[in-house]
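A single chain, nothing else alongside it, follows as structure tokens in the form predicted alone.
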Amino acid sequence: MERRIIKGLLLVLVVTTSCYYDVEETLYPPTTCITDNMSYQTNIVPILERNCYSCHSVADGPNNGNVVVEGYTELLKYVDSGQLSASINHQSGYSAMPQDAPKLGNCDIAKIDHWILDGSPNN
């Protein structure tokens, strides 16, 4: 009877590992930075979802320097004058953004600074 047990649990321990899948691009994420045709809903936003809307969306934009790029149209204001470029390139007499936080990535701000250069779409 115990042998019966032993047994059956080493079948169960091998099909149940056996049966382990990984998905590649998790594991191997592509290391290429596509930047041709940046949309802006799809591509730029999540961006700053991720990394700029935690200080400069609507709700808290007088409390971070009256900076909002929360919005397209809030955010062409930046976009327009080159401060949005300037700081996320951490370019000299501008503020560094995000502020207090890693800089962002190279394909992040591949994706941003290629948008602008598309003149930057409401798409």
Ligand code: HEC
Given for the second form:
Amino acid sequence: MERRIIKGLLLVLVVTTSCYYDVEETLYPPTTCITDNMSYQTNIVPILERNCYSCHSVADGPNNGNVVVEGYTELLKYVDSGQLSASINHQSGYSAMPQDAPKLGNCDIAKIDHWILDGSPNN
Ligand code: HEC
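Following the display of the form predicted alone, present the structure of the form predicted in complex with the named molecule.
Full complex below, order starting with the chain above.
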């Protein structure tokens, strides 16, 4: 009888800690991902430069759906419309970005989403 209770408790412990661990890992990937107080210049621009400007710079945007994400004012249009977050998160109904390339890393996506949640400051 007592053994059963202990087994039961162990099972609950394993199940709850493993669930907790999963969530933890999604929110904070193994390498520490800092998403507090994101800066447009320091944190966001480099991600866009690396992954998006090849198609969506001021010069190239007109050839790629007329989407320009270079420059704060241009980028803000896609923040406000929800298209920036939806496209990098591969939400249905939106074109998955970056096009013809793997999805951005979890940390890069988290940085952009947190910057948007913070009110997408021009900082
Ligand atoms: C290889 C070229 C290429 C790259 C790299 C690329 N895009 Fe795009 N993007 C396109 C093209 C072409 C379109 C317009 C056609 C379409 O929607 O599929 C587009 C459309 C979009 C749209 C509108 C999507 C919608 O469904 O409304 C957004 C927002 C966008 N891109 C953002 C980005 C961001 C952010 C990145 C970088 C993470 C990126 N793109 C990288 C080619 C690219």
